[in-house]
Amino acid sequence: MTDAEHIVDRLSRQHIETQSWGYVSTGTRFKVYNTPGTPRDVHEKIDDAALVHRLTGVAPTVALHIPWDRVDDYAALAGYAQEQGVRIGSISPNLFQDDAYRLGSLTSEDAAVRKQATAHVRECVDIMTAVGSDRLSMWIADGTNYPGQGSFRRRRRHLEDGLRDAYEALPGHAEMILEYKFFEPAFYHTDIADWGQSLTLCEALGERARVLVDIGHHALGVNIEHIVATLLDRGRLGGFDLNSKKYGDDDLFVGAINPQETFLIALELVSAEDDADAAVSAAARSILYKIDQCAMIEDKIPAMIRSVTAMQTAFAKALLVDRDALDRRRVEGDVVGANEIVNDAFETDVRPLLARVRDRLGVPADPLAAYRESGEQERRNAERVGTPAGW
C-alpha cells in the first residue's frame, strides 16, 4: 500500500459525530433566531444528521441532549435513526436549564436538588441502554459568581458523589467523558474549570471515565495540543467537542478561526494512534470526535458540513507529516528543520486527496456544493411549517 493509499484508507474510516442541537434554532444570549426549514422535533434533527452523513460519508452518529430530545420510546427512536442510515451516539444530560439548578445541580447545597440532578443523569444512563449508546457526555455548568457564595471543597465532594453515582450505573461497555470549562455561565469559579480538574475526577472514578476537550473552553493562548498530548499519554483523552473560538466559547464552526491549531491537534492524535505503546494506540483510536457548534447566524446544515470537511482536511494534512523525518530533526536539535516539516504538511492542498476519499465512500467530491444543488433546503423550508425546535 502506498503512502497515499494508506492515507485514503485511514480517512475513509474517519468517524465524526454531529449534535442534534446543532441543527436547531440558536442565537446569542439576547436572541434566538428562527429560520425556515429548522427541525421541529428530534426525528427531523436526525433527518438532517443523516443528510450530512450521506453527503460526507464520515458522520454516522448523532448525539442527543436530554430533555431537548426526550421521547416516549427510545428504542423506536434508535430504530428510526437506523432507517435513515445513522445511529444514536453520545447522550448528554442537561443540568443547566431547570429553575432548581440556579445555584447548582450536582453541587447544590440543597440535597433535594442534588437528588433531582442525579435522577436526571440516571435517566440518561437508561436512555443509553435503550438506544445502544456507549458514551455519557457530561458537562456540569455549576459554579459561583461571587466570593463567599459557595464552599469550593464541599461543592467538590458533592460533585464527586454525583458523578460516582452515574459512573457506577453505566452499562459495562460504556464510558463517561467529562467536559470542563473555565468560565460561563458562572464567572467567579466553575466547578470543573480545566483539564486537570476533569482528569483528577476521572482518575477517582475509574478507568472508564475520561476527559472531554472542548476546543473553545480555554483561555486565549492556551496550547490545546499540549493538553491533548498529555491526556493521550495518560490514556485519559475520551473525546472532543469540536468548534472554533476567537475570544471565548464562541462555538464557531471548525477551522473558521485557526485551522492550524486544528491541524496540530490532529497531528498529536494520529501520532498517538501509531504509538508503540499498545495501550496509548488503543486509547487514541477510541476517541469520540463530536461537532459542538452554535450556528447563530449561519445556515445549520451547511455549517455542519463545513465543520465535518474541516476535520477531514486537518487529519489529511496531519497524515502527510513525515514523522520519521520529524523525529530525526528533533533528535538532531534542528529546530527550523522540524518546523519546516510540520509547516510543509499544513500548507499542502489536500483537496485532491479528499476527493479520492469521497470517491471511495461513494459521496460527492464537494459535499457543500452538492447540498446547495440538491434542493434539500428548499424542500425543508416548504415542509417544516410550525414551531421550530430550539433552546
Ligand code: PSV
The other form holds:
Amino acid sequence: MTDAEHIVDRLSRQHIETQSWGYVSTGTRFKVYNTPGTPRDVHEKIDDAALVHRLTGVAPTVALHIPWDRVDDYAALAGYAQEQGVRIGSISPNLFQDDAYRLGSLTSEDAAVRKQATAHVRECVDIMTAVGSDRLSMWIADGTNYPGQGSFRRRRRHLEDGLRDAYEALPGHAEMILEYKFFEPAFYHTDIADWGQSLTLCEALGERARVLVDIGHHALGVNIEHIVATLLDRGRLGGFDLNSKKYGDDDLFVGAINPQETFLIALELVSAEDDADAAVSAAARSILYKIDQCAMIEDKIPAMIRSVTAMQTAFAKALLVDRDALDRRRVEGDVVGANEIVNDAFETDVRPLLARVRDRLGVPADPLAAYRESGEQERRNAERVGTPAGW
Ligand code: PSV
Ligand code: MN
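Please give the other form, namely the form predicted together with alpha-D-psicofuranose, since only the form predicted on its own has been shown so far.
Below: every chain and molecule of the assembly, starting with the one above.
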C-alpha cells in the first residue's frame, strides 16, 4: 500500500459517535430557541443520527443521555436503531437535573441522595446491557459555590465510593469514561475539575476506567494536546466530547473556532496509535470519539455534519504529517524546521483525499451539499409538528 492508500484506509475506519442531545433544541440559561423539524422523541433523534451516518459513513453510533432518552423497552430501542442503520453507543447518566442534587449527587452529605444517585447510575448500567453499549460516560456536575461550603476530602471519598459502585456493576466488556470540567454549574470548586482529578479517580477504580476529555472544559489558553499526550502515554485516555469554544464551555460545532487545535490533538492521537509500546497503541486505538455540542441557533443536522467532517479533516491532516522527518528535526533541535513540517500538513487542502475516502465508503463527496439537496430537512419540517424534545 502507498502512503496515500494507508491514509485513505485509516480514514475509512474512522468512527465518530454523534449524541442524541445534539439533535434537539438546547440553549443558554437565557433562552432556548426551537428550530423547525426538531425531533420530538428519541426515535426521531435516532433517525437524525442515522441520516448523518448515511451521509458521512463514519458515524455509526449514537450516544444516549438518561433520562432525556428514557423508554420502557431498551432492547426494542436498540432494534429500532439497528433498523435505521446505526447502533446505540455510550450511555450518560444525568446527575444534575433533580432537585435532590442541589448540594451534590454522589458527593452529597445526605446518604439518601447518594443512594438515589448510585441507583440512577445502576439504571444506566442496566440500559448498557439491554442495548449492548460498552461505554458508561460519566460527568459529575457536583461542586460548591462558596468557600467553606463543603469538605473537599469527604466529598472526594463519597465520589470514589459512588463511582466504584458503578464500576463494579459494569458489564464485563464495558468501561467507564470519566469527564472533568473546572466550573459550571458550580462556581467555587468542582469535584472533578481537571484531568488530574479524573485520572487519579480512574487509577483508583481500575483498568477499565479512563479519562474523557471534553474540549470545552478547559480554561482559556490551556494546551489540550499536551493533556491528551500525557493521558495517551499512560494508556488512560478513554474518550472525547468533541466541540469547540471561544470562551467557556460554548459547545459550538467542532473546528468552528480553532481548527488548528483539533488538528494538533489529532496529531497526538495518530502518533500514539502507532506507538511502539503495544499498550499505548491499543489504548489509543480504542478511544471513543463522541460529539458533545449544543445547537443553540443553528440547524442541528448540518451542524452535526460539520463536526463529523471537521474531525475527518483534522485526522486527514494529522496523518499527512511526516512523523519520521518531524522526529529527526526534533532530535536535531531544528525548531523552525519541526514546526514547518507540522504546519505544512495543517495547510494542506485535504478535500480531494476526503473525497476518495467518501468514494470508498459509498457516501456523497460533499455530505453537507447532499443533505441540502436531499429534501430531508423539508420533510422533517412538515412531519414533525408538536412539542420538540429538549433537555
Ligand atoms: C457538561 O457540560 C457536559 O459536557 C457533559 O458531558 C454532559 O453530559 C453534557 O455536557 C450534556 O449537557
Ligand atoms: Mn461533555
